[in-house]
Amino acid sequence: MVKQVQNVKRNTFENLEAPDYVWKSGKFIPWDKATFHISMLGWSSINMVFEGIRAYYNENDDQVYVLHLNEHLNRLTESMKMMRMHPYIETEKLKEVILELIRKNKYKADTYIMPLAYFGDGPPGFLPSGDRLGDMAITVKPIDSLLTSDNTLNVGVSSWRRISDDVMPPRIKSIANYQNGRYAAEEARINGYDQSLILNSKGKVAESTYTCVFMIKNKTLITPSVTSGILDSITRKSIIEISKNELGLNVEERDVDRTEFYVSDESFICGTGGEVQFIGKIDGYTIGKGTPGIISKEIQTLYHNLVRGLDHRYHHWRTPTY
């Protein structure tokens, strides 16, 4: 029986329901059997790279569409290369594993997919090095989409700076990199903010907490460049693509000062997990009217319709599961 898991709110990763199966280094394993020795806990996370991938359920098609599957797995391969880690499995085979894992868990719901690659065979207290084969694990869990929400975020500029490419490469998805974002996220929480803007070593805006960030000024969409210390975001690329091609917006990728955001007409964040969410205030400065901007809402709506397959354009973004 296919699981129609649409009624319970799952807007945070803490509330995600456990699946029946995960995949680990060549085998589909029941959730409660997917374990490894406690001595490997710390070391595997130090060198671990991953992807967060969204899949959207289209009720009319009775189909789960995995978003940008090829692009995510290509970035995972690049992240593994930066760790000098050889892939455990070829990309084309990994694609089928992910689709089969959704099918084995009988999901007909919006789903979050997380493939992990790591060195898991080093002895306790030893950091693996050198070009070696990486272990892999994949989990899938249902999660609700926020793409129809008008919620606005209260954002503060963090005192923490974004890691730079000569410290730890921010363009890849490494678990270790996310400690940088966690410092900013905890500071924001303590200070009563929903999110942070994080500046790079030059004092320019890099990104928001775990997400990329955009502003709109005079009908121009502006975002920090990929050399500003940001994750090389797939969602960011998608937003730029549809904003240019479908909405006819001018797009600038460049260095951006924090004060430009203060006086912007609209602003929003984007990412696989965060999707598209609006910014209402930054450091107490109201952005526009403090409500979702007209252009930002248009971008969010178009993005939602495309990723869910309600708008049949950009079919190459979507991989059907069933």
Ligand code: PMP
Given for the second form:
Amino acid sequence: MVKQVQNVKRNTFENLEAPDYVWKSGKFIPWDKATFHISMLGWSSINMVFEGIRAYYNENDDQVYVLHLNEHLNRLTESMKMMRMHPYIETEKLKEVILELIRKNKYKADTYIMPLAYFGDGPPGFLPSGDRLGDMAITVKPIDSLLTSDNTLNVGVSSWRRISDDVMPPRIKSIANYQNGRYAAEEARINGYDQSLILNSKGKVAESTYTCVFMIKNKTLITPSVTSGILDSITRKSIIEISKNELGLNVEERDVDRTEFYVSDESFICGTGGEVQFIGKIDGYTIGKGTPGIISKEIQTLYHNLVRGLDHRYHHWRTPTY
Ligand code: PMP
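Take the protein just shown as the form predicted on its own and give its structure as the form predicted together with the named molecule.
Following is the full complex, with the preceding chain placed first.
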């Protein structure tokens, strides 16, 4: 029996349904058996790196398409290199393991895939202990997509600054880096905002919480550059690609002031988990009419059709699971 889980309502990552199997240290193992000893708590995740990957279920094709699998695994390899961690398995093999894990869990649903790479033993994580083999675990869980939603976010500029390349390199997708986004997310929650806009050490816009940001002014798509304190986002790259090639938009990657966002015609956030979500307000300033902008909606729809394979172009974005 294949699990048809796409209609079950789940709104938060915490609410996600547990899979039957995960993969750890070379083996597929049942969820309940995937445990660590209490002594692993603490320093074990200080140098942990990971990826967040989405797969989309296409009902017509009865297929689960993993989005940008190669790009995510390349970024994971680069994160491991920066951690001086030798990969537990080769990328090609890892690709196979991820697809097999989705099949083993019989998922025919939108799915979130999270490979984690870490030093599983040896000296405490705060000691220099790299240039050795890392261990690896992978979890998968069903997740809802927001790509047909017209919800608009109420965003506030955070008082926290984004980490920078000379302190905690944001290019590395490491668990430790997420404390920065969490401070901003907590501040947003306390102040009644849905999300925050985080400035970098120069006071220019970097990104939102766990997502990159775009604004549109006079039909030009503008986003902070990859050296402005952002994670080098795969979704951001895809949005730039389709906006240029399919929608004919001019794209500028550069330093962006917060006030440019205040007076933008449209703005939105994007990411693998965050997908494409519209911004309605920033610091109380209404963006456009406060509703989804026409160009942003076009981008969201095109992105959705491509990632789910409803639009058959850009087939290199999608790796079929079955
Ligand atoms: N910034 C941060 C801090 C993130 O965690 C993410 C999500 N991975 C993004 C940006 C968006 O990156 P991507 O499009 O590759 O998911």
